[in-house]
Amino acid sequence: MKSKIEKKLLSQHQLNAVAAGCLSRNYGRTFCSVVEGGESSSCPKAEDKTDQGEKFERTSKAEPYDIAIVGGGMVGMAFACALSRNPMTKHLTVAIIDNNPALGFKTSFKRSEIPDPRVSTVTPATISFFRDIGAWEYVLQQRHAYFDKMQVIFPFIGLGLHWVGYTRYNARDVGKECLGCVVENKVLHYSLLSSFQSGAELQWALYPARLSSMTVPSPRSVSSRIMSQLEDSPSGRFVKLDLSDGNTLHARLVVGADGSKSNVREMAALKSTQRSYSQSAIICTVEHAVENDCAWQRFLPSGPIALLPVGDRFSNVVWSMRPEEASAHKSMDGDDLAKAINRAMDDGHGPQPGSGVLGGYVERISSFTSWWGPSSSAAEPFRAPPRVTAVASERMVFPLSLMHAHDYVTRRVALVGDAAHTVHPLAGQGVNMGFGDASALAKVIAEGVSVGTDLGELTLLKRYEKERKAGNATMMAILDGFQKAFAVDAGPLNLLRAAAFHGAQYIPPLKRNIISYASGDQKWPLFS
C-alpha cells in the first residue's frame, strides 16, 4: 500500500463544487479526497456541464448533511468507517471537518523508516472493531507488533530493604493469542482512511477547515434563511456550523471528535471536570540489539515508564515525570538518554525478585492460592527488559491531565474520544476508550435509523451515553487511582503497595480478571 504523497488542495469554489457532486444521491460510493483542479481522486464527477460558478450555487441549495463529524483523526475516522460498513447507515450523507491536509490524499510508509514515537497499544477489543470495519487488513500490511506477555515491575527501596516486586501477564491465562498490538498512530489513521476509500458507500465531503461557530436551534425556531428554503424541513432539526474558510453547513447531528480541547464541547456548553497531573510524558523510539517481544512497565517515584515493542528491534518509550525533568531529558544527548532509560527500566534498583527475604515470603503466602486454578504466567520467572542501545527518533513531550465531560450528549450533539475524556497514559487505554465510543455511537445511530428516529433526538443519543459513560468513568477512576497510589512516596505504604502487587502474580483469578478488563472483554472490574 505504497503510493506517492500528493499535497494538493482545492480553492473555495472548487471544494464547494466537489461537495455538491458528492451530496447528490445519484452516486453510491463517494470518497471525496479532494485534489487540484476541482476533481476528486475517487469521487465521480457530476454529469451536468455547468461551469464552476453554477456548481457553487448548487452547493448552497443542497440538502443538509445527516451527520457532521468535527475532527478527522483516528477516532473520527473510525466512527465514519463504522457508519459506512453498517447496512443501516451506509447511505447517510456525512461531512468531515478537519484542516489536517493528510485527509485529502493518500500517503505511504517504508519499512526501513524509523518508527514514529507516537504509537497506540490497541486491545483485542479494538482489533476486533478494526476487523469489523475493514481497517485491520491495512494495519497488517504495515509495521505492527503483537505481544502476548507483559511484565509490570514495582521496585521498593526503604525501611532498610531493597527489593523488586513484579507481576507477569500472559495471553494464555485467558485463552487469547495476544494481549495487544502496538501500532504507530499514522498507520492506524492511514488504515482507517484506506478502509474508508475502499469500501465507503457514504455520500460525504471533506471540508479542510476549522469550526468557527456552532448554533443548535431550539425546537421551535428556524435556524437560518437557508433552512427556510429547504423543502419539507421541520424547524429545529439542523445544527448550523460556520467554518473558518467561509463555508456554512447544516447537519442533523454533530459529532465532536476534535480532541481534548474540543471546540464542539465548548460551543455546545457541555461542562467537564479537569485536573492537571503536574506531570509530562516524554516519548521516543529506541533501538535494541535483540527483538523485544514483551510490553514492560516500571513504576518509579517520579512516574511510570513503559517500554513497548514496535517491531524490527525497535521499542517505544513513554516516561511520565515532572515537567522540568521531562524538559531536561528531552534535551539530553542521545547516549545519555539511552543510559537514563536503561537505568529507569532495570539498572540500579537492587536485587532481582526472588532473591530477597520479602520476595520469598510473598511467594510462600501466595502458594496457598493454587486452588484457584492454573496460571501460565505464575510460573514464569522475572525477566530483565532488553537494553536500549540507541535513541532512534525525535523526543516529544506533552503535559498529562484528566478530563471527563459531565454529559457526552446534548440535543443534536455527541462527543467521542478525547473530546469526552482524557486519561493518564500509564495503561494505554485512552485511544481504546475512544474507539469504543465510536463503535457504540455508530451502533446506536444504526438502531435509530432502523426505526425512523431523528438522528439528533436526545433520547436516542442518551442511549449511547448510558452505554459508554459509566464504563469509561470506571476505567478513568482505576487509572487515576494507580497514578495517585504511586505518586505517594512513604516507606510503609511503598512496602505494602509493592508486596500487594507482587502477590497478584500468584492469584490466577485476579490476573485473569485484570487481563479481561484491560482487553475490553469486561465492562466492570469484578471477579468472574
Ligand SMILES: Cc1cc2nc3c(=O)[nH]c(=O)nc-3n(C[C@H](O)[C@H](O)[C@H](O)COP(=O)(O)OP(=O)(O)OC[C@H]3O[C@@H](n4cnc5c(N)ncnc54)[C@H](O)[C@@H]3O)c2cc1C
Second form
Amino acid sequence: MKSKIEKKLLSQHQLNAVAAGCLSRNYGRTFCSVVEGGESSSCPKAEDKTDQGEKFERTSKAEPYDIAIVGGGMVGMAFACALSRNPMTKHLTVAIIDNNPALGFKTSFKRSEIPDPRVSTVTPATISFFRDIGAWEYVLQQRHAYFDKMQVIFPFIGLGLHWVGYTRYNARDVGKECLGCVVENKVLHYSLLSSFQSGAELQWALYPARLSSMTVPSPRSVSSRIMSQLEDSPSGRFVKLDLSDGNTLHARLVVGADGSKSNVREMAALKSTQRSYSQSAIICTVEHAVENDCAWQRFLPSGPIALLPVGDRFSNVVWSMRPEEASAHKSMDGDDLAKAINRAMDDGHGPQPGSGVLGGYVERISSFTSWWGPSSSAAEPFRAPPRVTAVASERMVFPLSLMHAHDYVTRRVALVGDAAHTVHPLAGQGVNMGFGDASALAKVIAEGVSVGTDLGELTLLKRYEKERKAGNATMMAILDGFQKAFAVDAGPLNLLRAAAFHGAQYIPPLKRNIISYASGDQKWPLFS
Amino acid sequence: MALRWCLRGLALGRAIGSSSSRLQLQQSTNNALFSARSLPQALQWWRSRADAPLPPSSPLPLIHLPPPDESKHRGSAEGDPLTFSAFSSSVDEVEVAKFAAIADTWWDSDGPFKPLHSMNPTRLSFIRSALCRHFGRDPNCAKPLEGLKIVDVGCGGGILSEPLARMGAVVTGIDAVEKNIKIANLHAELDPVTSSIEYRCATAEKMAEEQQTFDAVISLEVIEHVSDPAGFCKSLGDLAVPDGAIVISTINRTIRSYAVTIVAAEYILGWLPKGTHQWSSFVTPEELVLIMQRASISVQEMAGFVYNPLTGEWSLSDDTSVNYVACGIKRNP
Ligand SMILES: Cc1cc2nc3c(=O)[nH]c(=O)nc-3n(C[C@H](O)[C@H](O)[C@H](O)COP(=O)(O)OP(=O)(O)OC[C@H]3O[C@@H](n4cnc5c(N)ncnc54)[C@H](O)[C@@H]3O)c2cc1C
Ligand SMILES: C[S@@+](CC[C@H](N)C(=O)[O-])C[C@H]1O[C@@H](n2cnc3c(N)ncnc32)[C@H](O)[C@@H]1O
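Cool, the form predicted on its own is there; where's the form predicted together with the named molecule?
The next block holds the full complex; its first chain is the one shown before.
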C-alpha cells in the first residue's frame, strides 16, 4: 500500500507541473501559485478591482480540483459565477479549460462600434439569474435592448389560399415589465467574466488549452475492485483530463460546457439525438432610420425571419432558409440584402392582414372574440416592421439542427448548455436554457456541499438532470413543432396549425402561457 | 419496576394495557422528545400504537417470513434491554457476521446498502442542523463542523464518516467488523479530503475503556444490531465530553416498520438481504429516550425519516413510525 504521504507528494508534483504550464501560457495575467505541504492558502488577490484582466489568481492544492469546467463560453462562465456567489460553493477549487482568447482579455466595447451579429434574446428568468450572480450590472453598462412587444406574422397556406395573420404579444399581458432583452453574446460573456473576477473567492485556475482526452473511472471500479485499486494512481477515483498543451489534471466533477460539438459528451459516451432541418440561418446586424422597440418574427414559406432590436438604431436579423439560398444571401450585395430583408419582413409574401377579403374576415373574428377576452393586446392593430436602411455587419451562416442528449449526467460528469441541447435560434431560447442549466446545477452542487456529498456522485447529479431535462425537452418539442408547423410543404396541416397558433391570440390564458414559457418562468406549458 | 415490565412487554410485542405504566412512561420521558409533535397528538399516537394488534406472522403466504417475535435469539443477549452490561461486549456475533458477508458492497449505491446511501443527505442535514444549533455554528457555510471531534460508531464502509469529514469534522470511524474498516480505509484514502479520517476496528466499549472522548458521538442504524442496547448507549455516552452531543438513529418497532423494513425492503423489493433486521430488536423512540436518559444523555431533538417511493427520496418529518433519529446532550457528571 502506498502511504498517504507518497500519494500527496505525487499529486503535488503533478500540480507543480500544471502551475508551470499555466505560467508559461498565461495571457498577460498574473498567475500566482501557492503550494505548501499539501495545505492550501489562497494567494493575495489583485488589489486593483478595475483592472479585471489582471485578476486571475491561482491557488494550487496537492489535490484534484473539485470541479473542472470544460468550455468557458457563456454557459460555462455563468456556472462558474454562480458557484463563486454561493456561500456553500465559493470555497471550491475550480479549473476552467478553454483556449478561447475571449477568456484572456479584458475587452471594453465602445458604443460607437457596430453591434456584433451574434446576439441572444435573454428572458426575464435569465435576467434575474444574472442579477443574482452579479453580472447584470455589467450588462447594463454596455449596449442592450429591452423590448416589451413582440409581433409574430405567419402565413395561412392551404385550400389554394394564401394570406397572413399576426399575433402581438405584450409584456403587460403577463404583468411583466419586459418580454426580454437583446444583448450581444460578447457583452454577456464579458459581463460574466467581469462578475466572476471581481467577486470570486473561488480558488480557480484557467487552462488556456483544449481538452484532448478524458478518463472517467468506471462505475464499478470503486465498489467491487476497490481492493485491486490499491496500487493505482492516487486519483483513480477521479476523472483524468488530458489537455492539448500536455497538462494533466484530475477532478471530482467535470462539467461539459463545451458547446454543441461537446467533446465531454462524446468522451463520456453520453448519447444524443440529432435532427437537422436542411436549413441554414443567416445572421447580420442591420440599421434603421428609427429605433426599433419590438421583436418581430415572420414565418415565411421558406423559413422564419426575426428582426430583434439590439439598441441604438440597430437590429439583428436571424433568417432561416435553404442552405443554397443562405449562401446566395451571404454573398449578395449589401443593398440587395437590405431589400430582400425588407421584402421578407413586410411585403412580397402575400397581402397584409386586413387588406384582402379573408384578411378582413380574420379581423372581424378578432374584434368579435376580443370581447370576451381580457387580453389587452388582442385588439391592437397590425404594425409594419421598421424598414432596414443598410446591412451594418458581416454576415454569418449556420446550419440549423436540433440536438438533445439522452442523459445529461453520468458518474462525475454533467453537461450544461449547448453541450446538452442545441436548438435552432427560432425563439431565442438556446442560451436561456443553458443559463437555466447553469443555475440549477450550481444549486444542486450547493445542496450536495451542505451535506458533505462527493460532488461526482451520480445520485446528486441525477437531481440536476431531473430538474432540467423534462423542461428542456418540452421547450425543444415546441420549437420543433413551430419549425414543422411553418415549414414548406406541410400541406393542409399547415392551415390547422397556423389557425391553432393564431387562435392563441384570442385565448388569453393560453397566450399568457406561451409567453411565460418563452420568458422562462414556467415549467409546464399547455401544449408540447 | 412498572417501567421495566412495560418495556419487556413491548419487547415481546404485547400491547400495553395498564394506564399506570403508560403514565410512568410519559413522566419519565423527556418532554423534549415531543418537540416535533404536540403532547395530545403524541398521546393519541402512543395509544393507537399500544392498542394495535401484533403483525401477522406470515402476511404473504408465498413468502416465508420470520415471525416478528423474540424467537431468534441473539449472540450474547441479556434479554432485558435495560440491563447494563458494561463489561461484556455489545457485539452480537450473528449480526456482525451478516455485515462481514457483504462488506465489499458498501460503496455500491445500488447494492445492499442502497437505503443507507439514499438516506444519507437527509440524515446528514439533520446532523448538520442539530450540531450547528448545539455548538453555535453558522450553518450557512461549507464546513460548519470545522474542527469538531466526532466518532462514528458502527461506521461500516464509511458512508457517513466521509461526508462528515467533508463538512470539516475531525472524524474517527469505528466498527466491530475488521473487513468494514479495511474497505472504509481504502475508500477514504482515494480522496485527500477524506484520507484524514481515522478508522479503527473497535467497539464503543473498547474506546470508552481507553477513556477516549469526542465532541460528538454518532451511531446511525447500529443500535438495532447490538446485543445490549442499553449498555451500548451507555458506552456512547461515555465517549462524549460533558455537554457533547450524541446522535442515534434506528428503526421503530411498529407494524409499519415491520411492513416496510422487513416485508417490503427484504422480501418484496429485495433491497436488503433477507434476515438483515430482527423486528423484535427494534427500539421504540420511548425506549430509546429512556435508555439514553439512563446513560446521562438528555434528548433534545427527535425526527422521523420518511421515504417517498415516487421520488425515491427521503425527507425529515415528525412521523417516527419507521426510521427516526434522536440527538441528545451528555449531562455533566
Ligand atoms: C445563428 C445562431 C443564433 C442564435 N441566436 C440565439 C438567440 O437569439 N438567443 C439565444 O438564447 N440563443 C441563440 N443561439 C444559441 C446560443 O448561441 C447558444 O445556445 C450559446 O452560445 C451556447 O452557449 P454554451 O456556453 O453552451 O456554448 P458555446 O457558446 O458554444 O461555448 C462553448 C465553449 O467551449 C469551448 N470548447 C469547445 N470544445 C472545447 C474543448 N475540447 N476544450 C476546451 N474548450 C472547448 C469553446 O472554445 C467555447 O468557448 C443562437 C445560435 C446560433 C447558431
Ligand atoms: C446498518 S450498518 C450502519 C452503518 C453506518 N453507521 C451507516 O449508517 O451508514 C451497522 C454497522 O454497525 C456495525 N456494528 C454492529 N454491531 C456493532 C457493535 N457492537 N459495535 C460496533 N459496530 C457494530 C456493523 O458491522 C455495521 O457496519
